[in-house]
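As a starting point, one isolated chain is supplied in structure tokens, in the form predicted alone.
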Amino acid sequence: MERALVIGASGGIGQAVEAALHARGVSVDGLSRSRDGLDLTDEASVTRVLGAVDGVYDQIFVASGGLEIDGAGPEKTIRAIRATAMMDQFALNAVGPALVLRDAARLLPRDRRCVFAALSARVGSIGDNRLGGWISYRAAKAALNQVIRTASIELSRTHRDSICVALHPGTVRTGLTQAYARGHETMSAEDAAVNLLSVINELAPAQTGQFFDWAGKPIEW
């Protein structure tokens, strides 16, 4: 049986993932802080929740993520800048991630494909960026893109059939994005994670190391 860890897994989007996992007949394990104590801005707390973790997974899910954290939401102008939110950005967004991928060589297959899938967003796109604003959440993302595609290199020589890659899942209604979606069409965090799933399912070792968002379509960097 195909086996799937999930990161996050008690946000809007890691639940869903995880229920959409299971509907698939995926045997699924979730970790989060509320669950598990598994805290992302901390080491020591990644080292000790996934070093407890044993076993072979086919597919590991980061699904965490903020786009407003302690109260600081995202700035409208590079002089709303507070070195504080901003390194609370990266500590989540990019560090995170980094952290568990730090033990995806250990927990993934070596034999067969094997997919290390991030949220990230689209507005994490240097190439994309035509409104400006935002600007630790971009400068986040973008950190966690080149994280991902730095990795993905490292990983396919160890793991060739790998896939590594970063995710955006559209505007999805829940609690991260709720004060902030005015404009934009949402989606539900259940139909994120069968959109999300159905890209990763099409993706082969040879798209390791890119960028997508939830109809499949590749972002740039």
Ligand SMILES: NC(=O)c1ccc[n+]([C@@H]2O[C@H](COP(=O)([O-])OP(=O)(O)OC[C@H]3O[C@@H](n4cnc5c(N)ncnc54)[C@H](OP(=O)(O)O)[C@@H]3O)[C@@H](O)[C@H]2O)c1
Given for the second form:
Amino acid sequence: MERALVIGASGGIGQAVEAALHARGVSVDGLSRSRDGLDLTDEASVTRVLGAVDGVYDQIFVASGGLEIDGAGPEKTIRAIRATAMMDQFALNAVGPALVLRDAARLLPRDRRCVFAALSARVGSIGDNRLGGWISYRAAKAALNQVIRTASIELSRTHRDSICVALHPGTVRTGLTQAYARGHETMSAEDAAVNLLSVINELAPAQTGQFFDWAGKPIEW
Ligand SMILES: NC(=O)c1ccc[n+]([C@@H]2O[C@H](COP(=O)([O-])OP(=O)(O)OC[C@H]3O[C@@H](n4cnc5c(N)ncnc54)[C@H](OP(=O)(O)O)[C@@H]3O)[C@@H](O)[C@H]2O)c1
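Can you give me the structure for the form predicted together with the named molecule, which would complement the form predicted alone we have just seen?
Once more the chain from above appears, this time first in line as the rest of the complex follows.
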């Protein structure tokens, strides 16, 4: 039976991904900060919680992340940059998934297709940035994209059939977007999960190290 590990399984998209994987007959284990004490901004917690995970997972899906952290929302102008808020963005959205990669890559099988997917965001694309604003979140997701790209190259040396990708889920109705989605076309977390899993299912190892949206279209870095 196929096995998946969802990190951030308590979130809007994470919960829906877990449910959609179950519905496909995949055996899923979920981990989160609120239920399991897996705080991605605390290296010791990542090492402890992931160090206790055993077995082989065909898919590791990182659905954690944040737009507003400790009350600091996305900046509208560079004048609003605050060092602490920017560091918090990097800690959660870039360093956190990197630590997951470090401690969970050992769970991926070397002898067959396996997937490491992390939720990034289209606004993390440098080439696609035409609006400005949200500088810390954008920069942290751009850093995550580089983490994924770099790790994908190394992973494919030890895991020939690995697929390591960054995904944009679309604008999804979750706690994260509640205050920001006005005027945008949105989708339910359930639809987003089905879309994202369909994209993952269609990917081949030759497409590792890329950034895809929920429809499977590549996004420029
Ligand atoms: N929703 C969208 O439209 C949208 C668009 C583009 C990208 N994304 C990305 O998709 C991902 C999931 O978003 P969502 O909408 O599902 O958000 P959400 O409902 O707010 O869920 C966020 C998840 O991140 C976890 N998390 C937050 N801080 C954490 C920490 N310090 N350590 C470990 N886990 C932490 C939460 O865990 P606890 O609740 O257990 O604390 C929760 O599981 C994020 O990376 C986001 O940037 C979302």
